[in-house]
Amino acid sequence: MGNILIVTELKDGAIREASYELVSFAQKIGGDIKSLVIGSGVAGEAESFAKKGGGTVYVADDASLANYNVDGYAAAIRAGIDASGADVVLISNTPSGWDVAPRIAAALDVAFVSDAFDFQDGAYIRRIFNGKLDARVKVEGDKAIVSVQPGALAAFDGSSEGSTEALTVDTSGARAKFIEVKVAESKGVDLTKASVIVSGGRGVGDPEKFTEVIQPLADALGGAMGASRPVVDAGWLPHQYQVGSSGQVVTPKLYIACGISGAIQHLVGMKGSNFIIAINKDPDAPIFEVAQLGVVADLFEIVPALTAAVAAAKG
């Protein structure tokens, strides 16, 4: 498949887990894996990534790249592509990835595949129509920019021989510069910090049932309430409750999915949970594929009984 360039992403100065997932994705494609680390003071992270599957890691280390801005990062990625001779560029399908990936594809006039979650027989696999169908995408020619769904594959956790090379990036032509980050006032619970999450889907039936059925179980367990995307899209709950690739990616000790069928974007957001219980009337619901315990039953019978049992156990 030629050369593959992984564009890593950092959070709080460390390379994100999703970037190690890109290593696994690159290995499925096959080819010579190289990587790019962009930021300021990132030499240590680049060396670490080189030893964990990143291959030759190009380091775009510059004060002007300390914080994300699309012009600067696009320039760095273009420089990384030139240095590596990359045919395929892998970028995590995150907010910054959504921003920069299509810009690079358009500038280079190459194919762009968004939100891929697998690679099989020369084709990129992505979900369409809210996860109802899988699309197999083959690109014309050898070159492509591909954004990869976080959580689609397990992160590479092995070791390998690698090296780093400094990469000079000219950001003088950037039309925008980073000024500051303002954190929006938090509304509702931060699901990423919850050790127990009880989530409801369309099977809950109506918004009032979340207050009457789902929230009491979450309260009894000392946890938080979550929801699937269709619930949020319907306006039943605000977006901060959404679990999934377009909401919050969570890894609680216990995740209870009530009336959630298990579209891929939801599974990506919660399948890293330590223990998953799924309650659904449909025995063929995809959610059961990731659950350690599955209950095929009416949630309106099971959840209140479970809430009562938890309350009784707590005295």
Ligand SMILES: Cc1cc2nc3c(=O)[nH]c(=O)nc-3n(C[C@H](O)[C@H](O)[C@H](O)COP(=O)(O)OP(=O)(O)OC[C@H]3O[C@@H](n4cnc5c(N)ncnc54)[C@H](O)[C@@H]3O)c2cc1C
Contents of the next structure:
Amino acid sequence: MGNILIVTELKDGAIREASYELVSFAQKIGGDIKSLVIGSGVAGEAESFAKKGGGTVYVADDASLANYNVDGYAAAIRAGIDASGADVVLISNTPSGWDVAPRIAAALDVAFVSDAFDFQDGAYIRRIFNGKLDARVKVEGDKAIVSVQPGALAAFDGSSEGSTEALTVDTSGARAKFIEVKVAESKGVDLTKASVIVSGGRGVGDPEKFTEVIQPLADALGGAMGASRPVVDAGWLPHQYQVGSSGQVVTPKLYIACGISGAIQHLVGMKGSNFIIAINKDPDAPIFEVAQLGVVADLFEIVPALTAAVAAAKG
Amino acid sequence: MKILVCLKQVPHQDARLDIDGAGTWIKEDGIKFEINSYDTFALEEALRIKDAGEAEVVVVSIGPDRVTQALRTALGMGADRAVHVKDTEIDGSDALVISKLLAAVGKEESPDLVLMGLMSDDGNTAAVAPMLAELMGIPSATAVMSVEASGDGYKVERELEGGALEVVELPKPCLIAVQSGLNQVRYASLKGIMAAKKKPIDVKGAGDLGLAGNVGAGAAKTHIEKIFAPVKGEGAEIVEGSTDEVVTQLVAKIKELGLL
Ligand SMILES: Cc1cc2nc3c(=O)[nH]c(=O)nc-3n(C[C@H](O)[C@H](O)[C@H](O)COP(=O)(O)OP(=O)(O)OC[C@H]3O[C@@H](n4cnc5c(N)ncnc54)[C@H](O)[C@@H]3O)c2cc1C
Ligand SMILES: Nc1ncnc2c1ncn2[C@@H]1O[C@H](COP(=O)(O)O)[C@@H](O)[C@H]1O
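Form predicted alone done, so how does the form predicted in complex with the named molecule look?
Next comes the full complex, this chain leading.
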């Protein structure tokens, strides 16, 4: 299938797990794999990636690339595409990946496939409608920029022969300016310590219902209350209750999801729980795929009755 | 100061999703539509900038007749005028073609700021914002959680994983794609809805934007071959019965887990 360029990503000075998943994705497509490492003082990481599936690794090493900047990174990726002669470019669908990848496709006037989680029989597979349906996407011609869902494939952990090659990038035209990264401050509720979490989603319907229906079950089980993002977006609960990729990642002994559909960004925050019970009136809700026990019903029927039964069982 | 807000009309979040005869999209007849959730936050942000100073807010949407409803809602909330790009030729367009159409509108309007959503709730491509910025030749930021005027442009906070924020400065003109939840979205007031009836909606076809023959499935570089229900794994064991029976089984399980 020609040349594939993997655009790696660094986090805290090391190449992320997601970049090794891109190696697996590239192997699935099939082709000559080359890679790109972008950053400042990244020669060592590039060397090691070259030995772990990266093939020829182009290194865009420049002080101006120390932090993510859309214009600088776009310039580096385009230089990487030129140097590698890549047909297919793989980028992880992370906050920096989704920020820059479509720009490259528009600049080069080539196909863009977003957040693919698999490649089967010549087509990319991706989720649509927030996880409720999947689509097979075909690309016209052989050139494509593809962003790949982190966690979709196992990371490649074999070894390979590879080498590095320095790349010069002109970042002088950058207009967007990186100022700083503010780390999330943890205030109040630390869900990561709770042994039971009862979470409510958009299906709970309004803020009062969290106090009347969700919190009492959490209390009865001696646990904490959690929520999906739309609940926090609507101002029903503060951000510290949010479970998911942009909230907290939790692993309680028991997670009860009420009125939560199970979009990937929520799942990554709770699928590591020891046991998951899902209550949802839609039998096709993706949450039932990660749950061990499911109840297809109105949460307002089940949750109050469960709260009462738990209280009774405690005597 | 002119702000262009791009909004898409999408199937209502609670709409039934049945696959159409061709197997390439959902059946759209008989379901309710609404403004894409992310775009309501973008519009609200534009209206706040307008409320705080002086700005003309122009909304643009590409889609069939039903989109008029979304544009009327946006005008009712306080947008000043609307552009409706409507053309049967556009059917089958991918994100890049949509971006080219929006870029043509952007060229006509030359806004100081483009506000839009991070992602559409139906296609979930999250591609149009960076593409449009590239085609308009302006800087951009996605997943933005706060927008603040700063010097000659804006200082924005981009959401990273786990709730960390990346602070970025963008000179004007620029494009900002917002993440959900950056503000609380207003409702259209009755007065606003009445006033909206007099506000103009400018309808344009692909030809008016210089893109006749360059839109639709023929121009798209990606095609949806098939859509389908996600492949099911083992899935959950479904507890059935009356509420009492279900609850009894759940309690038994919770006991077995040692949590009761
Ligand atoms: C970059 C990014 C980051 C994100 N980060 C997060 C994150 O950290 N956490 C997160 O949760 N989301 C996150 N999201 C949003 C995510 O994509 C989904 O939109 C969100 O998780 C959906 O929340 P929900 O399941 O509550 O709502 P919906 O998807 O609307 O689901 C509501 C569910 O409730 C059910 N329901 C309705 N009424 C009842 C009833 N009476 N009884 C039983 N069931 C009922 C419905 O069947 C439906 O399945 C993120 C998105 C993006 C793009
Ligand atoms: N048909 C459209 N008309 C107007 N704006 C759109 C359209 N499609 C997408 N957009 C904008 O692009 C954003 C991202 O959408 P997408 O790339 O399709 O996920 C949306 O939130 C809208 O702001």
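Positions refer to the first chain, counted from 1. Owing to the predicted nature of the structure, the values given are computational and were not obtained by experimental measurement. Here, rigid core means the biggest group of C-alpha atoms that superpose within 1.5 Å across both forms.
With the core held fixed, the Cα of Lys253 is displaced between the two forms by 2 Å or more.
Relative to the superposed rigid core, the position of the CA of Gly223 differs between the two forms by 2 Å or more. Relative to the superposed rigid core, the position of the CA of His239 differs between the two forms by 2 Å or more.
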